[in-house]
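One chain follows as structure tokens, the form predicted alone.
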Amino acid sequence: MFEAKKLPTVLTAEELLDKAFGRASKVSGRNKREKTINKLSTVSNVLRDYFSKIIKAHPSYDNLPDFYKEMIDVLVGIRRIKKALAALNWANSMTQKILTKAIRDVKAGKNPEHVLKGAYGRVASIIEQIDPELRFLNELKVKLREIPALTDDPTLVVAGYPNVGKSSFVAKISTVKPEIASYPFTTKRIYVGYTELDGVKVQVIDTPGLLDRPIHKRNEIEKRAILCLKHLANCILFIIDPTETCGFPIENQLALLDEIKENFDVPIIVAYSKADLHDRRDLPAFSSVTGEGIDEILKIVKEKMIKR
């Protein structure tokens, strides 16, 4: 599971230089030559350790589960992240070469003050060049927090127009109160609940703002974000409100169902909600108010998940 919160805060170029040079200013030595070598070595160690920490904290983006890989690519671009990390790797290599040569020069008898000043200037120039990349990586952590941290458990995605009864169904079957998870590209958030089917933990996701209106009316970024769900869903429960009290005619609801069938190659269960308000039973029907049909729906979900 990918967790953006594990990514470290990234310093700006100015902050990183202050850290490295500040640490170096506190070292001592028996003479000017030794003190200069210790300063250069300290800067070298601070920068090397810092760059290594930032680079190693990032996962192998190409090897992430498809859902997270797709979401990160939509949100910020995996190629852009690789470019920033490569810039840090380049800066690490260049600064280490500069500092290693400077230490050799001091040991060879060159003026310590001149060598130190020159090395600091070149190191600062390198670090300042990657300031945009450092800032990008720091902002990246915030942006990636928009991607919900989901589990690898079998997943049921609940779809259908707004107000058809998705949220109440998820709340009804969840063993704990559904958690709210942020999701990019929508002002709303997804709701993640969990239930157990014959001892198997199942993740149940309600998708307000995503699979609740015609896909063909979305822009390309939204479409791509929505289709990320195909990497996550093991099964989709599409809920229809035959009473139309949700505010949408059945024809519209069925049209959305057809679009989802075209775009998702997973088992799709179609069920009526609000069974306490109508007598239609040509499809499985449930009521989150009375509890009617809930067990039947879960039985069908279990069968579809097992087949999957």
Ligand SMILES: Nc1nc2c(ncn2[C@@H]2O[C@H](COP(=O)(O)OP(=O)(O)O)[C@@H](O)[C@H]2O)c(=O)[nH]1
Given for the second form:
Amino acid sequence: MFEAKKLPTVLTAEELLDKAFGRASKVSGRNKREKTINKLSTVSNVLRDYFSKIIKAHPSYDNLPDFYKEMIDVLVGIRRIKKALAALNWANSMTQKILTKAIRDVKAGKNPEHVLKGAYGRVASIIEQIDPELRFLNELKVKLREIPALTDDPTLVVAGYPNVGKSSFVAKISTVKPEIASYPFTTKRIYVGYTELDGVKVQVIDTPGLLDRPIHKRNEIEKRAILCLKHLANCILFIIDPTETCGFPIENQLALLDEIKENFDVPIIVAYSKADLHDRRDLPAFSSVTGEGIDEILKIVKEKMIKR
Ligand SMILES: Nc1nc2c(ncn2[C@@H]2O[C@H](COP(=O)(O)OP(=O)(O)O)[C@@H](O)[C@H]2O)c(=O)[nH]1
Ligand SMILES: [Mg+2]
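Coords for the form predicted together with the ligand, given the form predicted alone:
In what comes next, the whole complex appears, and the chain from above leads the way.
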């Protein structure tokens, strides 16, 4: 699985130049010429190693699991990342060219001091040009760290209007206390619970603020955040509160169900919550308070998700 915390810290242009020139200032040589050549090759090595370390630390973004790919794309834009990495590649080859040529010039008898000064100036100018890209790559690490560490286990996404009983259901069936992971869009959080169905670990996620209001009224970023869930969900449990104590009429709840059906192509289980408060049984009904009907819901989930 992709782990943003493994991405290295990226130095700014100034820090990187300090590192390379600092290292070079410590080298020795039998004479001015040799010392200058050693300095130039030290700068060359430090920069080459540094750039290749940063570039190699990034995954192949196109080959990441769809959920991560989509999330990263929404958060920062995969093209933007590729542009930054390409800029590093460019800076790497430009600086290597400058330094190789400078070494050649010194070997050919040109004034070492002049060559060194010129090469340092040109290297510094190249590195300074990519300073925004270096800073972007450093901030990227921080942003990507917000992406919830979800497992590859089969995933049930719980949807329905606010207060219909989604969180109560997730808490009820979870073998562990649901974890709160940040969903890095606006202020959304996702709640992740786990349960075991016939020995298969199932990840159950509650997405307050995402699948609980009409999708067509969402802004672009929320819509894309919702789309990310598409890659994650193997099945959706859509909860309807027929008592309307949640504060939303059934018609609105059904309209949301229709929208979810249009947007997702995974099995959708529709069930009534708060079975302890009503007698409607034209759909499977459960109560997270009394536990009534919970096993039946889990049985349906198992059939839809595992025995397929
Ligand atoms: N009587 C009853 N109340 C419930 C049930 N499930 C949830 N509630 C209540 O409904 C309210 C909203 O529940 P919650 O799980 O937070 O809904 P969510 O907003 O969809 O996550 C809370 O006051 C719960 O105590 C249930 O099965 N029976
Ligand atoms: Mg909730």
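Computed from a prediction, not measured in an experiment: that's the story for all the values here. Positions refer to the first chain, counted from 1. Rigid core (definition): largest C-alpha set, two forms, superposition within 1.5 Å.
- After superposing the rigid core, the C-alpha of Ser28 moves by 2 Å or more between these two forms.
- Relative to the superposed core, Ala102 undergoes a C-alpha shift of no less than 2 Å between these two forms.
- When two forms of a protein are overlaid on their rigid core, residues whose CA moves 2 Å or more are considered shifted, and Pro112 is one of them between these two forms.
- Look at Asn38: with the core superposed, its C-alpha moves 2.8 Å between these two forms.
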